[in-house]
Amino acid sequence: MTITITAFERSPDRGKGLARDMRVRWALEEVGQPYEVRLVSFKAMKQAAHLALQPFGQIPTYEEGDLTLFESGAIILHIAERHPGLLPDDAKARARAIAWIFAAVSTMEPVIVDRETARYLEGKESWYEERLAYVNDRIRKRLGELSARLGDADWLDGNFTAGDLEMVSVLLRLEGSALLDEYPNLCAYSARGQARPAYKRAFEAQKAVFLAVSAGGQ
């Protein structure tokens, strides 16, 4: 059965790879699963059709055959079940893996996640300065933490797992700031994750549709 995935007709991160559905194509990738893709705008995100598949308008969602899935980590979470090469065959290192996801998702993310918010909606307030410190300082702990677990170690539980590409893939959004540069050993892990050919893979596949929507428009 084919796999469709929905994914942004104009993401707003303008090709970096920072939308989810990216983290969808890189594990696709990572399991050599063939996939379609099929583009969304923003106005039919919050028409009827997308929401019977997605009922918060976002993207991306998972298709295949009867089966229909949102949330970017519970459908990565779907192929490295369903997909040898991203879960580890001992059962205990498999249930340390999929925490890892849901660390990254769930411990992780937010507080980045809330220094963008702070950053695009919030940068005109009076106390935006105060604001961005306190978040940046949560921030710093999480990544000191992460950075204390990981050590001098490749990957965060032995070989590359999905605890690993969805990690990767949340470090991404501090691609560029000062914070990530604090911690020279998760730079190093989050470029050992973008040298992967599958990333590479899923990357160009992604900034494909951006240069392509770019063209058109000129």
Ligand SMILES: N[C@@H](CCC(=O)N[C@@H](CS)C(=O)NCC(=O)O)C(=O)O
The other form holds:
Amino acid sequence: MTITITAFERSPDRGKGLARDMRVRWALEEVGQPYEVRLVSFKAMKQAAHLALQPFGQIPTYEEGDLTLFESGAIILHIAERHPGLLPDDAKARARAIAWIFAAVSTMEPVIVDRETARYLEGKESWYEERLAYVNDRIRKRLGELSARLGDADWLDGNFTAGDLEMVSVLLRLEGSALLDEYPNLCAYSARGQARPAYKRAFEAQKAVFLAVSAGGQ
Ligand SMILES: N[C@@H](CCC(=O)N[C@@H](CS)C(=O)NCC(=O)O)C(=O)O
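Which structure goes with the form predicted together with the named molecule, now that we have seen the form predicted alone?
After this comes the whole thing, all chains and molecules, with the earlier chain placed first.
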């Protein structure tokens, strides 16, 4: 059955791999499932046809036969449950890997996204720098806790799982900020994720969309 996901027609990150379709592409590459991509404009994302797939008018979505999903974490969990490669067979290890997917999207990502939101929406306010210091401290707290748990291990719980895929994807949002550099083991962890062939294929596929739009001079 054909899998179709949606992605930005013009990603605001200009092909840096931060839009959340990247996580879905990476998961599909890890399990060797081919997929098609339907590009959507910002305008189309807010219209009825897309809202029927994604009630918040966002990407990514996932369609497979008569199944439609939204929320990248749920999509990754679905892919990982359907195909071998992203979740351990052992029931307890599997449950722990799923917990790491949730930890990435519900414990780590909100504080990290808050930093981006502050920059976009409040960057010109007189109190922005003061607020940023609080936001950065909240991120440091979570990074410190994650760093302590990871320690010297390659991955969060044994072999690479969908939990690592989601966590590395979230940490990528901090690339280029000095914050991640304060935690060498998390930098190495993120680099390990990005070194995976499946990650590289997904990254190139997403970047190709940006390059095609740029070449078209649109
Ligand atoms: N929690 C959602 C967040 C989706 C999301 O924020 N998507 C962004 C792109 S990465 C988007 O569509 N932004 C445009 C908008 O919100 O209008 C998920 O993980 O799928």
